[in-house]
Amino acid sequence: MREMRKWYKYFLDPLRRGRIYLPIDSNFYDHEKAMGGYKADDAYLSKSTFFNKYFWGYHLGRFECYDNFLRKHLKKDEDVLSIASGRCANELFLIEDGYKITCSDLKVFDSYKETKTLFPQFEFMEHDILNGPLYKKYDAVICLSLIYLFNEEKLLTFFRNVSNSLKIGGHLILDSAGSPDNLLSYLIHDVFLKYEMLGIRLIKFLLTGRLQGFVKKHHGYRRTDEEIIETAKQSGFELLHHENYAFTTEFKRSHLLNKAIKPNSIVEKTFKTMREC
């Protein structure tokens, strides 16, 4: 297997100078901050206001893509575990429709009490899938937007522990979290977005006379679909279904290209459902 490519993001920091390097998120709090936090707000006044803010149209429609795929491959009588659930918006939308889903993450998130008040049937547990399998086995496990944070060793551990958390014949629904590693994604992330941000930095300097800090953040790792599938096979999985969604997200990361793309365009997401053998 060829070496996985590191995935970087670039942005400006008006409070610092020079070039700044930020490592990959190493704990729950780092990642929570990177995701914008999980604190309660006015959206928690009702179920409708919650879903209007944190489900419909959220992240350029990504969650609707998730929901479409999940409903195709989950059954309401299945006992389902969600790994790295975050704010749990996708899971709560399904729970409201009768699906049996237990959410999990490394820590209890800030808005847990407000979520439990709004959705009394909501179940949550603390668990790090890299530390070992669950104490019980599930019919299905879903994992959305997580594995890009794992190096090769952690990815293999993830698949092994998920496999041991599933009943025989159980299945994993996995989002690869970003477009596959290929020439186009390389040109967008490692060339275009980097130099676009440097250009924006220069323009702001010319306009204000102040040179902002240029931040290079190690966001995660990029892989091809084939590399992910091959690693999963080492833990006994076989690919059952595979779908691609929305092909404009990577372009919408650009300040310039985002203006040229319709607001309702949805980014590319790759979903996989795998069966434990």
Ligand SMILES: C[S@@+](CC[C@H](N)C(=O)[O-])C[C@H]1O[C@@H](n2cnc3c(N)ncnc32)[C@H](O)[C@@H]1O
Contents of the next structure:
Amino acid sequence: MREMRKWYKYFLDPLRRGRIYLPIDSNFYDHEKAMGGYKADDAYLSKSTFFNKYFWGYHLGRFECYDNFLRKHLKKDEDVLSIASGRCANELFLIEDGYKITCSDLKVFDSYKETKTLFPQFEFMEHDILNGPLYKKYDAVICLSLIYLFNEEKLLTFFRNVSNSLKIGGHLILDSAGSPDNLLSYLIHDVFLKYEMLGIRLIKFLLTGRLQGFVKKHHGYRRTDEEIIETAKQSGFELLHHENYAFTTEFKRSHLLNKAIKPNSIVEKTFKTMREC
Ligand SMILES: C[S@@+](CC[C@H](N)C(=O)[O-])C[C@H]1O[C@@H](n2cnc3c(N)ncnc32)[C@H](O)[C@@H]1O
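Alright, leaving the form predicted alone aside, put up the form predicted together with the named molecule.
Time for the whole complex; same chain goes first.
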């Protein structure tokens, strides 16, 4: 089995100098910050303002891709657990349509009260999936944009605990988040985006005379599809369905390419990988 590859992000810090290394996010508050916070705002005035801000078009349409796959593979009479739900936008959109989903994350998030007021049927609990399985067993588990944070040992634990939270014959719907590890994703993340940011830093230096700090942040891990499927197999999972979405997302991380690529353009496929095991 090939080694998973570390996924780095590069950015500038005007308040610091030199090269700075930031480790991977390791607690709920780091994750919350990385997601732009989970606080309530004006969007919580009504269901439509909530979905307009936090579902439709959010993160370049990531949630619409999830919704497409989830509706194909979840049944309304299934008892579903969502792990690492964050602000729970996808889950709430499905709950509104009659799906039975309990959300969870490491901690109760800031806008929990406002969410419950807007969606009284909303159920949420604190759970760290690395700490153990749920007491209750579910027909299905969904997990969107989490496992990129896990090294191999944690990924094994994740699959084992999810498997033990499912009824016999239950299924897991998983988004691996980020691009699969391959030559193209290596060239984008480890070469193009890095040197683009160094170029921006140089241009800023030439314009202002100030050299900003160059930050290398360990964002997570990239894996091939085969690596994830292989690890899942060790906990008794078998791959049932697999679709690729959001091809342009990785390119849109580039300052240069961002404006050139239209969202939902014809190449909007591949890269973000959703799997049903
Ligand atoms: C990138 S966010 C994804 C949130 C949401 N599912 C989405 O797609 O926008 C990752 C979430 O995973 C949660 N998380 C991180 N480690 C976790 C763990 N061990 N168990 C459960 N949730 C975890 C974080 O608190 C964070 O809310």
